[in-house]
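One chain comes next, on its own, written as structure tokens: the form predicted on its own.
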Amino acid sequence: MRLFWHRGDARTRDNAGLAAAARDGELVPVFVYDADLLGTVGARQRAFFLRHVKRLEERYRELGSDLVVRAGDPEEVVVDLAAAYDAETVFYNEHYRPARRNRQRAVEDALAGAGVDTDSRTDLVLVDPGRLEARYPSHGQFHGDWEAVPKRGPYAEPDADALADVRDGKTVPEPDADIELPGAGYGAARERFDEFLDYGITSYNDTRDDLPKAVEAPTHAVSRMSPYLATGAIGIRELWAGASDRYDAVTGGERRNVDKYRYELSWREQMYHLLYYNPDLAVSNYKSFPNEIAWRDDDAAFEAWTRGETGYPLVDAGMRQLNEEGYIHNRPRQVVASFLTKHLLIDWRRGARYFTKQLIDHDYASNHGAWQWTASTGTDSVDVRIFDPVSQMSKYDDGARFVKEYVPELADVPAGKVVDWPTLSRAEREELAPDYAHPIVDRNEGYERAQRVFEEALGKR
């Protein structure tokens, strides 16, 4: 007998461990409720992660099985398992944040005690970080390592007839959330993944950016599949097989938009090389820095910027957004980490956090890698990046489409005037529309302000 520890990967389909542990005799697939480390991520996608794994309790019962459900620390939860089920292998998935990374060599440790061996997969990403260099100066030399090593396509769902025969009365909680999530398990995720290769892949290049389109349709501007790969209700090799399947099936400007969500892809596969290398990527500098950067601890600029109240219209959307969905657009994602790191000069690690409570599509890599580039402390190859959300504006929402489904204090101000909010004079701004918010920061201030500090902590001053 084999056991299957479902960790972050719950689903039947595309799991390299689940098809490892399939392929010789049969398997008990078991889920432990680890309190302590759901703990450490947001309420919304703790909730969103248990319907999940209600979904895969739900698949191994209609192929003849169940999911086995025990509460405790994994240490002596998968140890007491393998014993009851007379296991002589544990099967699972290689994770790469510290906190898991630790309880899997706890769990290893404990098993070899117990005389059970172990055997773990790289299910995560496309390319095990531990084939590539331990360092890349830019995205460009790390993605043409990475696309050099061959993909495998998607992992099979074991047949019924690998599965035992267990019955398990036992389950998870299923929280509410404070917002609406989206529908659950890996049917959910590839329904919203099949819509997007029939109606925005082969335009994504041109329309990942487009934000009056994400207001208007969602899921053909930008994938939305996120949330899903964050938390495990769908594979990896299944999005770039899809995609890939795609990319060969069309031709010219078509395929140039298929492969640069292909590209995305890779960069999703750069963050885990990070934490695979970096595992204190969450906590310090990725970047060294001869001299201290000048963080200022503004805790009123820091609310109102959780708030969406800090008068800079696209950034306002952006974090709205954020709070209503669990969700952020890209651009405003990024529009509004640079509005805090840069403008408000706001410790990246704060963002950090902030988000972590806040997505569903939290994600411990990428979360922390991007916060990290946007804020120059990262792989980024510039010194100092700074995005101004009114020339980002500007360029993707110039209609104020975006901005105004979030903001509903800018709704009968016209577009223009919108886009030029912080550059107003105040008695215009209160005039248009006297219930939004003032810039809490000067434009041309903060911007400068950014510059400086971070050349004094480069050393260039």
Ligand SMILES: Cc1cc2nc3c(=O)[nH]c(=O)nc-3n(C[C@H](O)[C@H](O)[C@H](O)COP(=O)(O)OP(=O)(O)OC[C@H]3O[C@@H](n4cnc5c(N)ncnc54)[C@H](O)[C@@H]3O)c2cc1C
Contents of the next structure:
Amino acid sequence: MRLFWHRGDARTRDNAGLAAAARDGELVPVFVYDADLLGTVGARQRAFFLRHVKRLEERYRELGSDLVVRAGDPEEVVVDLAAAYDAETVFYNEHYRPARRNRQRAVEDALAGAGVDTDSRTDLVLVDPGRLEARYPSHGQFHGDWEAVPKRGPYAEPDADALADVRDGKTVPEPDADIELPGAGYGAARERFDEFLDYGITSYNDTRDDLPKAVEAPTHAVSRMSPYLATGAIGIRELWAGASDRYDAVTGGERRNVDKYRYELSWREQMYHLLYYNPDLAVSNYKSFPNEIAWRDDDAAFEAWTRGETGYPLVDAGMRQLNEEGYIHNRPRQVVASFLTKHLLIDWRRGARYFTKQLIDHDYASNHGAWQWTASTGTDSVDVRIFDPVSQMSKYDDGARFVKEYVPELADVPAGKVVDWPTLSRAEREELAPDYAHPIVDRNEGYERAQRVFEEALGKR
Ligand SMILES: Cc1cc2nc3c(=O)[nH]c(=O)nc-3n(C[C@H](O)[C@H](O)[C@H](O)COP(=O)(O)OP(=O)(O)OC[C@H]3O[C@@H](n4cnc5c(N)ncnc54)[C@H](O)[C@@H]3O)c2cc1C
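Could you please show the structure of the form predicted in complex with the named molecule, as a counterpart to the form predicted on its own just displayed?
Below is the whole assembly, all chains and molecules, this chain first.
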């Protein structure tokens, strides 16, 4: 008998470790409810993931088996389950987050002590990070090497006869029913992806920064697959195969659009690669600076940022989208992160922690890697990148469609005035929208201060 230990991969399809366990043998699928690990993410993501686990359980029952669920420390629980089912090998997928890696090592040691073999597979990424160089000077160079590695197709779901005929009365705790979430489980993930393949992917490059379209057709303008990927409801090979089939089926401009989607997936791959070689990605600057960055401790500004009350309309709309939906579109995501770390000069780790608790698509590698990139402490090849929140709005939301969706105080203000809000006089702002915030930092002073502080840290002043 074999065990397959489901970790962050709540699916039977396109699951590398599960497929390996099902080859020439019978398996018992198990899930360990690890309250400590689940406590590190926000309530929204936790509930979403637990709903996937429920769907997974249902799927195993349809296949004539069951998901064996136990709560506790995996180090003890997996060993006990291996003994209970007389398993000679425990299979699972590799994870790169340090807390998960440490858990895995402890489980491996405990199983070895009990005389049980282990077999772990690469599942989260298309290309095993260990096959690539440890460090790349730019995403372009990473992409070149990564692209050259052949990508395999999705793994099939195990046949019913590879699954042991078990019945388990236990289940995961009922997730908070009041939290509003997208449909859970593989079926919902696949449905969303199919819709994107039908209506979004062949225009993806044209719409991925189109904020009005992101309000009107949120799952066509971009894929919104990140919540499902981050919680393991769908496999990355399945997304790659879906996009690649579309790529082969279309030509010209449509093909370029599809290719851009595949290119974006390579950013996710780079973030995992980064974490694999830099396990302290969430705590230490990736780039080394000769001098310390003079971050500011400004609790009032940080709180205003979290509430979406900075007086910068695009920043505030982005933060309110995050607070309301647990999701934030990539364009405002970059703008809010830049605003916090540059205009407010607040340490990226504080922002990343806030995102961790709010995001339904929180991904340890992508969140910390992207925060570092935006804060200019990460892999960006530009020394100091500062997004100007006013010109970003004028470029991507000049009709204020996105901003007005999330900032009702500005509903009656003409779009041009919303774009220019931080540069208007206080009197004009008060007349136009007395309930909306005044800018908490001067746009030019914030910009120049960030430029100076980073140049000092880099030893260029
Ligand atoms: C400060 C900051 C924090 C972020 N935190 C996360 C996070 O916790 N989880 C997360 O999945 N993404 C994160 N991202 C990356 C990106 O914003 C989201 O992946 C994207 O907005 C998700 O929406 P989507 O699925 O509609 O993306 P699409 O535009 O449809 O892109 C398709 C997929 O490509 C991948 N992708 C695209 N851009 C990136 C990127 N820059 N880095 C990594 N993967 C990317 C994602 O898996 C995404 O689902 C962060 C970006 C920033 C600037």
